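Presented below, as structure tokens, is a lone chain in the form predicted on its own.
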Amino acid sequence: MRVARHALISMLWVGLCAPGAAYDTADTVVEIEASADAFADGEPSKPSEQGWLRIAPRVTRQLSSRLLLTAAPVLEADSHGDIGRDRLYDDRDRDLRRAPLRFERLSLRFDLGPVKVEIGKQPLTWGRTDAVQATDNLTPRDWTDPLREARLSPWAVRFNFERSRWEGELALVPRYAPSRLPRVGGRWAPVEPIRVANPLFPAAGPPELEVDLEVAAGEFPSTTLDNLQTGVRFGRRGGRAEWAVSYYRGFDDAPRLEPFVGELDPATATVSILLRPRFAELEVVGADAVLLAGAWALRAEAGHFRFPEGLDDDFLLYEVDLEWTRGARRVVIGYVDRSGAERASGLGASSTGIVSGIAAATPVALDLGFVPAAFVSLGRSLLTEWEASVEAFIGTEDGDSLLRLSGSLPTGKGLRLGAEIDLVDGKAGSFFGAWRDNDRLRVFTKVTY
């Protein structure tokens, strides 16, 4: 696998640098974004700030009439250490913190008539709905900042088939990577001091010990044919209706954090607990569809999740959206829920509930933590003019909520300024309630050329 990956990178580099032939066309876009936010952190009189810088060039080069090369690196930095600084690039995407350099896409696409084959690092996104895509299980997420989810792109081979109104897709991912979680003890996963009884008392140490939590990197599934992650999707497009069915076999991107008691130090009155991720095998049978009627669209998506090892109960995840679109304006209302199993705990369950959730080794799935929920989104999007949107998620079980207001406007050629307000509310034991001290104002500037 390593030799094949290095060979592909060499081919891409030669393709980008080699002298062009008569049929060669190239397109390059560079996007630079700087953003900062201020949040209360529980003390409105003492706001905290964080900042980010993101540079994302994208190069596409038509090497021949049937061969397209795409390179889209992303270089990032932040002010607070959620993005690692110990290495520049790590394509494994298995560390607790992501490296400053990653690739959204680094691939070659072969056009073979009705079949297109793409090889390399690439995002694999399925699904039609807005909040939670039940059929979208090939690509892990980065939830380091859970209100600004980022997609991680695996090394994969993808086959796309189109003939008339029929279409199909086969994707193969040889190496597994989990979704990346917020740092335990950080802004998005706070942990209050936890004390447990000292088993050595009164022979040694005080009656209680303070718990020191540490998350391990985990033992990942081996890169073998038996562990090859596979996704198959087949569907039909029509004038007023579209549908597709899909199947995924691989591993759940949401890790289970299992606790292991480590060193007990009576002298410092502490005991270490190591949270070791475990990755469950997963099969998902899914379906999605859309019905079109003028400016209206009814979209639905569902997936049946099955865990062959029996680590979790089977469950059905589903979502229904009603969308109205006219010109640059768009309104979506929807509902998402799951049935057949208890909902995932998530790291944000509560500052102390993190331990109770871990003790049960439940999946830490932040995209399911707010389910069941209703949501609404209203927006106006036009690249050359002002943009604005309002989004609201309301947990129908706990009453917690997320309200997001955002807007931006162009101020010059390729330059856009914008701001976003995130208001989070809920009781202490709810999903969004754990982040209610993180109401924030984020401002950004984006340059594209």
Contents of the next structure:
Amino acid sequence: MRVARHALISMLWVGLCAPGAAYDTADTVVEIEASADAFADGEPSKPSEQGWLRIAPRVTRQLSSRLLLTAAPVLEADSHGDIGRDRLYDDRDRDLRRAPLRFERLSLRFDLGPVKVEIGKQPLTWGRTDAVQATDNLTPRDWTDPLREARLSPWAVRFNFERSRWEGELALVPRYAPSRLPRVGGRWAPVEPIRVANPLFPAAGPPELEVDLEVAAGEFPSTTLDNLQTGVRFGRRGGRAEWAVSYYRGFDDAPRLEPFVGELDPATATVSILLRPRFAELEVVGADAVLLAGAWALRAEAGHFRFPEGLDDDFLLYEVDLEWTRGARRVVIGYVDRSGAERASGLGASSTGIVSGIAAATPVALDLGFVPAAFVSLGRSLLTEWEASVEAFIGTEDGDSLLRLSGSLPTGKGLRLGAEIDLVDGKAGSFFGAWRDNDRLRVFTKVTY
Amino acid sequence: MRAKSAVIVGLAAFLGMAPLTGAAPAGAADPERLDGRAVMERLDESQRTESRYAEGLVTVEDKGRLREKAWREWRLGWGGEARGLVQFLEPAEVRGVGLLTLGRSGRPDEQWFYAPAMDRHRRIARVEKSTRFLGTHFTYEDMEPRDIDDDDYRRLDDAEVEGAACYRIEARPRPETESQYSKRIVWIRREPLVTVLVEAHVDGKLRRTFRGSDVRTIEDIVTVHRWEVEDEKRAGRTTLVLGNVRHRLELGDELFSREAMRVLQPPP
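Provide the structure of the form predicted together with its partner chain, given the form predicted on its own shown above.
Now the full complex is given, and it begins with the chain already shown.
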């Protein structure tokens, strides 16, 4: 498998770089974005300023009328250690930290008339709603910066069929990768000092021990035919409505962190607790639809989640969005909820930080942790012009919230300047409340050429 | 089969999804006796092709600034059932942005918008068609083909445009059809039969003026290669220059699919 993957990568790069092989000229767009964050807290353990640099070229090359190569690497660096520095590229996307280099797309696409086949690293996004996409289960999330979710494109084979009003898609993902959680001990997953009673006292050590918390490498599902992640989607579009149904069989991208008590060291008065990820088998039957009526669009998406191993009860995750558009202005009001099982855990959503939130080994899914919630989004967006938006997520159970104000302005020559303010609020123990000291101002500049 | 309107004031029209220009067919009736509808039908007949490709360069002048946008456009079919795909090339910020239009005769068109950054298609609500298209003086409606039966026509007094004799036709949307325009006045040069000026009115007031020039014949189809658009409610103007216009291409159905929008399509 490793040899085959490297052979595929080599083939893709040769195709992209080989002179004279192109059916048409290569097409390249490069986006460079630099951003700086300032936080309100200013605690010594959490630097109140940080910076990001992101370089994202996208190269496509038409090798023949029916064969297209695409490479979209993303090269990133930061000032504060969220981006790993141990190695340049993490092909498996399983490292606890995001590597400086990743690929949003590195694929070969065959055009077979009404059927398109794409092989390689690619995002597989089927969701139709804005906040939580219940039908997007093939592409894990990256919550390195949880307020700016990224997607981890898997290696996959995708077949797409489109004919008249019907559309179908089949995607196969041979290797599992979980969603990446924020760095434990970092800004978004703080670990507060925890002390527990020493069971060996007074025979050995002091009466209390300090907990040394560590996230272990998980035991990932093997890359076998039995573990092949499969998604299939089938839909129809009409004059005023579209719908699709989908089915996913594979593994939950949200890891379950199970705590294990390790060595007790009386000499240092510490006990180690190991958080070991576990990856549950998952089946999701999904449906999504949009209904258009004048300026209004009603979008809905739902997924019935079932865990064949019985690790969790079944539940239904659903979202309904009502969208109004007029010109460049867009307003969305939505509600997302789940029924049938307890909510997923957020990170750090407890007084002791990460530990109590995961003590029951519930799936750690930051896109579900704030459910049930309502959200509102008002914005003006017209490509190549100024943009502005206000977004608010409000947990309807705990009253916690995230308010985001953002805007940007093109200044010519492909340059865009912008700023974003994230205001996080909520009581201790709530999802957003755990981050309430992390109000953030972000300024960015982006150049595209 | 329904005939195609010649009174389209839109980008799609300029690019060939709707006929604005054309040569008069042989054996036509006395031009002096033609009514508005008959003029339009002649124009329609002369422009009918099953497919077309063109490249557009649009320059937006706004408050002393010049901004350029370039795209490729394909059209398959004719009339209310025509399908169109527009993909932007420049500026880099919008490279790969696409607009897919599937015409449905007698019903509102279906449109999808695609932006590579999102990697998702978005079905566009119909009301968006009255807004500006990507910062130009055109609107989304101007991108659409329009069926000849969507309007009622009245021939007005003939007039001249830059010394050339023109038919002058008033087109008003029929009550059952949707349009941001309450009426359009179209100047159609008599020889060759080609539209050179369109005034589009909203609520009885002039809103946009489209001026055509650089008329060339491409594969027997007379085509305006340069259009200037001015909006009464917005300063500046948008100029559209067409290039590499080709007709009667063999275009596959799959080019007009949502999946095809994900890839920047090469020229035919």
